[in-house]
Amino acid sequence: MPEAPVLLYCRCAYAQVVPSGVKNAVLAQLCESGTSFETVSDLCEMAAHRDPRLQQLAQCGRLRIAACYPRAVTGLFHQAGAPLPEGTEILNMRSQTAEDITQQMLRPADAPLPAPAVAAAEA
C-alpha cells in the first residue's frame, strides 16, 4: 500500500490570487474532514524569503498540494532551492472548483489522479 501523502494547503495570504471562495471552502472542508494537513500563509513569500519550510515540506515524501498554478508552485519551491519530489501533485484552486480540491486531496493514497490534477513532472 502506497505511503499517504502530505497534505499541503496554500493560503495566498499576499498575493491573494487565488478566488478567496474557493480557497475558503477548501479550508473548510479540509478541517472537517479530519485530515491532517499542513497549511502555509503563501507559498510566494515562503520562496521569495528561501523559507527553510519549504525545505522540509519537500523532503517528506509524497506530496499534494493545493495552491495555484502547478508550473508556478514547481518553480517557487525550486527557487526556493527545494524541488519537489517526483510524482507531487498540485491541484489548482485558480481553475478548479472547491469540491474538486477536496476529493484529489482527500482521495486514498493509491487512488488515480483525476485528469485535472498535474503531476509535478508533467507540469
Second form
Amino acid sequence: MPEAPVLLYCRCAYAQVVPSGVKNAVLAQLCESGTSFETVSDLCEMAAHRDPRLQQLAQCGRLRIAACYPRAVTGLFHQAGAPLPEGTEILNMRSQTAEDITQQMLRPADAPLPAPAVAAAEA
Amino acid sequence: MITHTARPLKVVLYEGNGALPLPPEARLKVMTALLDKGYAVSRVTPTSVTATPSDDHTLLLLGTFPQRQAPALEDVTGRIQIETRDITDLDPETVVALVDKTRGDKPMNEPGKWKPWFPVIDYSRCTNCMQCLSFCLFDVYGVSEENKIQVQNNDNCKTNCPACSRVCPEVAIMFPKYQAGPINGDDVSAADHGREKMKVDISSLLGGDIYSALKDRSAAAKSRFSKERSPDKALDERKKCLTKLVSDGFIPMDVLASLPSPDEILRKAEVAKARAAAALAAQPGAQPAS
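Got the form predicted on its own; any chance of the form predicted in complex with its partner chain too?
After this comes the whole thing, all chains and molecules, with the earlier chain placed first.
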C-alpha cells in the first residue's frame, strides 16, 4: 500500500489570479471530506521570503498540491531552496475545474492519475 | 511592510481524538477566514494525519472540545509552545481575532498589503544566457557560486513589471501572479517560443535594447545640452520614449517613472553586462575572450 500523500491547498490570497469560484469550491470539498490536509495562504508569498515551511512540505514524502500552473509551483519551491520530490502531483486551479481537482486530490493513494493530470505533474 | 521572518504561528484545526468534529459550514468559514488573513492552517482528522512537522515555535490548536474545555498540551521536547483554544459556536471573525491575539505583536505579512511579485526561473528551460541579468536595472538577478543565474533580490522587482520575462529568449522566466501565459507559468507553445525568439518586445519598439536606446538618448541629450543647453528638450524626448512603452503595455508607468537617470542606467547596464560576461566566461567549456 503506497504511502498516503500529504494534501496541500494554496489559497492564492495575495492576488486574485485563481478564479475564486474554483478555489472556494476546492476548499469546500476538502473541508467536507474526512481527510487531513495542509493549507497555505499563498505559496508565492512564502517563496518570496523563503519560508522554511516550504522545505518541510517538500520533505514530507508524497505531495498533492492544488495551486496553479505546475511549472510555476515547481519553480517557486525550487527557488525557495526546497525542490519538490519526484512524483509530486500539482493540480491547476487556474485551468482545471474544481470537480477535477477534488477528484484527483481525494482519490486513494494507490489510484492512478487521470491522463491530463499526469501531464501536469510531469511538467 | 514585508516581513522576512518565519511565520510566527502554526494554526491547526483539530478534529482528532479528544475533539468533536466542527459543523461542515463552520469548518469552511473558519478555514477561509484564517487563510484570507494570511495564516497557514492544517486540518487534522482522526482518520488521517498530516505529515508536516512544525517548525514554528508556537502551535495553536483550535477545536470544539467536550464541555468546551480545551486540553492543556505540552511538547515533550520542549521546543514548541502549544496553545489550545475551544472555538465552539464562535463565528469566523471571532476565531480570527482569537488567533491574532495569540500571535500578539509578532509581525506577519497579510494579503492586500503587498503583492508577491518577482521572477521565477524555470531551470528546465533556462540556458544561463544571462540576458535577464544584463537587462534588469534593479539588481533582481545575480549569479550563484556555480555561475548560474538566480533571483537574488526579490524585493527589488517592480510590481506588475514582467519585462525581463519578455526578453528571455527561452521563455524561462515566469511571474506566477501575472494574468496571461506563458509568463504566468502556463505551458510554452511553439508559437510562444518563436515569438520570444523574434523579440517582440521593447527592443522592437525602439530599434534595439531599451537601455541602449535610453543610453543613446542620453548621449544625444548630452550633445544637445552642449549645443542648446536645453535639458527640457532631453527630458521631453525621454518622456516620449517612455510613454510609448507604457501605451503599448510593455512596462507599467510607475516602473518607468522609477528608472534611474540615463547616466545611472548606462552605469548599471555596464556593470550588469560585465557581471554577465564574467559569469559566462566562468562557465565550464567557455571560450576564453579574444
